[in-house]
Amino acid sequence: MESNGVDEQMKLVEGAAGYVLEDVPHFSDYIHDLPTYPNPLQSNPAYSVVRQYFVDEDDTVPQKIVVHKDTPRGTHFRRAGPRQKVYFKPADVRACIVTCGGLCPGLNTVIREIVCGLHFMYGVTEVIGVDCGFRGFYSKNTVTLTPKVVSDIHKRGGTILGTSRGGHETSKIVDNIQDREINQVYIIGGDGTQKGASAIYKEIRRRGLKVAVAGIPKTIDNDIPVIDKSFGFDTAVEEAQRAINAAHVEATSVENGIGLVKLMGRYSGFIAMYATLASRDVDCCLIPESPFYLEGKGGLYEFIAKRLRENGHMVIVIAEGAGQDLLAESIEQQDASGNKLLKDVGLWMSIKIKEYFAKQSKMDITLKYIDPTYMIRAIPANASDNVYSTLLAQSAVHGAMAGYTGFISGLVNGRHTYIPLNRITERQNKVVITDRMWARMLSSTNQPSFMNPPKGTTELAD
C-alpha cells in the first residue's frame, strides 16, 4: 500500500489490469501496536442467520461498472460493512453525533440508526448529541442519546439535535472532543460540512488521537459526487409532485393558465429534472446547468405562447439556481457556509412573464406561483429514504468500530462503500445536459433546449 504523500486521506493501492483502490485512512496508519478485539456481532443472535458475518478485506466496489474488455479496471472504493476485528471495546466507546447545514428528510433516521446500531449491534451505551451544529462543540450543551430517546424520531422532519451553518473552529472543536473523551465522531452534512470534518480528522491525526471521524453526506439537491444519490432526495422528488400537481390543477382550471413551481437546486437541477420526469404534467423545466433566454425566436416567451395556443395551459418548473445570470444585480453576499445568496428567480420569473404578456401580447394569462421549498425539506423521510438512511448509518458505525477514519459512507453502484472525505468535497455533482437523462426530460416536456439565444436579445432584470 502506498500513500501519495500529499493528502493523508488519499491512499492509493494499485493492482493488476489497471486496478486502483482509493482507500480511506485507518488508525494503524498513524498509531502503532493498537490492540484489536473480536467483533461482538459474532455473538449477536440477530446476525446468527447471516451466512457470512464479515466483509472480506479484499472486497471493493468499482466506481464505474461499464467497461470495455481492453480498458483498465479503474477506480474502486473499499466495501462497507462489519469486520472480524474491531479497534474499540464497546464499554470504552464514547460517541457523538452532529448535524450541520440545511434540513433534509432522513436526518432523524440517520441519528436514530447510529444510536441504535452502536447500541444493539456493538453494545455501546454512551452516545451524545451535539446541539446546533459545529459551534455546539464549544458553545452549547450536549444531549444524551439512547435507543429510548430516539425510538420514534424518524417519524419527524428536521433534526432533534438542531443545526446551523458555519461555526467551524477546528482547534476548539478538537479540544472539546479531547476534553469530553469522545472517540467516535459522526458528522452529518453537505460538502461544506464534510470539509469541516476533513479539517477535524487532520487535526485529530496530527495530535495522534484514537478518534474515528465518520461522515454521512447530506444534501437535498443530490449534488454530492461519487455516490449514487443522497438520502432525502427520493422524498424531495415525491413531495415536489404535490406542488406540481397543484400548479397543474390551477393552470387547467382557467383559460391560458400558467402554473410556475420553484424547486430546490442551488447549483444542480436534479430535483427539478426528476420531479418533471415523474410528473409528466410539466411543459418546461429550467435548471442551473442549462442556460435559457426569454425574448426572441426560440426563447421562453415564444415557447409559453406556443404552448398556451396549443393546450390552453402550461406548467413550468424552475430550480432556484436557474436563470441567475439573467438577474442584473450582482450576487456577492454569502451565507455562513460560504454559499452565494441567490435571488428569488421564481418570483422574478413570474413578474417578468406577467409583464411580457400584459405589454407585448394580446393573450390574457393567469399565472399562479408556487414555492414549496421549505415544505419539501422539512418533511419526514419516505420509506425508501428511511431504509437508505438506516444502511448509511450502520455502514458508518461498522467503519468507525473497525478503525477507519476520515471517510464518508456512501452508495456506489448499489453497494455501500467507504469513500475518502476529499473525494466528495472536490467538486459538485451536476446534471449533464448532454446525457440521456436530460434528453429523456426534454422529450417528456417537448421544450426547446434554449441553447442558442439570438444576439442582443438576452434580457436583464430592471
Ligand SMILES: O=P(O)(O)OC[C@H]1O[C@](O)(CO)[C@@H](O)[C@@H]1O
Contents of the next structure:
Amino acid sequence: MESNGVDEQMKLVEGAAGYVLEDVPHFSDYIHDLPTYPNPLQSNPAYSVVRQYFVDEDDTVPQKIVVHKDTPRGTHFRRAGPRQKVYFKPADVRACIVTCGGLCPGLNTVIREIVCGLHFMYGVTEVIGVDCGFRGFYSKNTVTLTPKVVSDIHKRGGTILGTSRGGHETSKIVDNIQDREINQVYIIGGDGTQKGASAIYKEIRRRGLKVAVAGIPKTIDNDIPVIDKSFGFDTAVEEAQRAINAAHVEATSVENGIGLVKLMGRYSGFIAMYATLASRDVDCCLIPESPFYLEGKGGLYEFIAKRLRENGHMVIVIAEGAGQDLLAESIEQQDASGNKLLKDVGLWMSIKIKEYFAKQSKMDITLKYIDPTYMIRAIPANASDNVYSTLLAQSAVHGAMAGYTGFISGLVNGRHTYIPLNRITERQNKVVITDRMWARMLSSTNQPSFMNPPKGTTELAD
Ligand SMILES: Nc1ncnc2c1ncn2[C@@H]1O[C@H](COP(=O)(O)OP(=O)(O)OP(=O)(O)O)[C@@H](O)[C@H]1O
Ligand SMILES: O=P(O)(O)OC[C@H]1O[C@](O)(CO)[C@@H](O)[C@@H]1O
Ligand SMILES: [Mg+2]
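Can you now output the form predicted together with the named molecule? The one shown was the form predicted alone.
Starting with the chain above, the whole complex follows.
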C-alpha cells in the first residue's frame, strides 16, 4: 500500500481492487523522531490475558458493506482500539475534556469513561474538565477529574462540565491549551463542535505541538454522517415513546381526538421517524426532509378528516424543523453558534388544525398538543447507550495514546473506527426520503406522500 497524502486533512492510502483508506492524522506526520513506549495494557491483569487485544495496524473497516462482485472495495476507516506502542508516557499526559452544543443522553458516561479509561488502562492521573464549552478554555476555571469525582455521573442527565453555544476563538483556545501544558484534548459535541475541533487541530498542527485532538460525536438528531448512529439517540427515541403513548391515550379517550407531538430534529427527522416506527400508534409523521401541505387534495386536513372518520382518533408526530417554510413570520433568527432558531411548528399546527375544523363545522375535534422537546435529551442514557458511550470513549483514549489526532471515534457498520474530522463535518446526515426506511415508515402510517400539492395552495405561501 502506498501513501498518497493530499493535504494535512486528506490522508488517503490506496490499495488493490479500488481499496481506499481515509486515514486519520498522526503525530509522526508532522513531528519527527518521537519516542514510543510499550502499551501499559500489556501488563494490565484484566487485559493481558486477552488474545489479540491489540489492534493490527492494517485492520480497517469498510464504509459500504453491501457490494457486488465487480465493484471496487471503496472507502475504509482505520479500526479503533489499543496499539502495541503508545506515544505518551502516562506520567507526562495532561488531558482535558470539553462538552459543547445541546444536551444529549450519555454525555456524562463519555466523560466518566475518558477519565476512567485514561486512569485504569493507561495510568494517567492528570485530567481536567473545561467549564461550559469552548469559551471555558479562556473565560472559566477548570475542574479536576478523577475516577472518584466521576464515579456515578453516568446515572445523571446533562453534562457535569456544562455546555454552551458560540464562543469558539481558535487561537485563544490553543494559547490556553499551550499555557496549561495540555497534550490530549477530548472534545464531545455535535457537527458545530467537531468543526471547532477541526480548527483547533489545524492550529495545533500549524504550531507543531504534540497535542492529540480527539472528537466524540454527540447529537440526538443523528445528523452526523458516516457513523451508524450517535450515542443518546436510542435513549431519546425511547423517551419520545412516552409522549406518543400519552398522545394516543388522550386521542382515544374522546370523540375525534387528535394527539399532536412535537419532537426534536432541527434539520434531520430521525427521532420522529424512529419514534413513529417504534410506536405503531402514529398516523402521520412529518419531518424537515419531506415537505407537506395542509389544504386541498392529498393535504394534511383531508387526511385528518379521513382518519377520524375511519378510526375516531389520530396521532401526529412532527419534528421541530418540519414545515418551517409554511410559518408566516419572516425574520430569521440565529443562536450563538449560527444555527437557525426555529419557530414553534407544533403550536402553529395545533392552532391551524383547530381553526380548520371549527370553520368546517362538520366534525367537532379535540386536539391535545404535547411538547416533550427537552425531556427527551435531558435524561440519563439507557443501558445500551451507556455501553455504546463507554466504548466510544475508550476508543478515543486508545487513539490519542497511540498518537492519532484530528479524528473522531465512531461506529461504522458495527465496528469502532477512527474517522478524520473533515469527513464528518463536510455534510449533515439526513433522512433520505427515497430510501427504504422512509418507505417502511410511510407503509406503517399509510399517510399521504404530499408529493403533489395542488396549484395555488395557500399554505405554501402563507
Ligand atoms: N464552523 C465552526 N468553526 C468553529 N467552531 C464552530 C463552528 N460551528 C460551531 N462551532 C462551535 O461549536 C460549538 C457548538 O456548536 P453548535 O452550537 O452548533 O452545537 P453542535 O455541536 O452542532 O451540537 P448540537 O447538535 O446540539 O447543535 C459552539 O461553541 C460553536 O461556537
Ligand atoms: O435550545 P437549544 O439548546 O439551543 O437547542 C435545541 C436544538 O438542539 C438539538 O437538540 C440538537 O442538539 C436540536 O434538536 C434542537 O433544535
Ligand atoms: Mg449541530
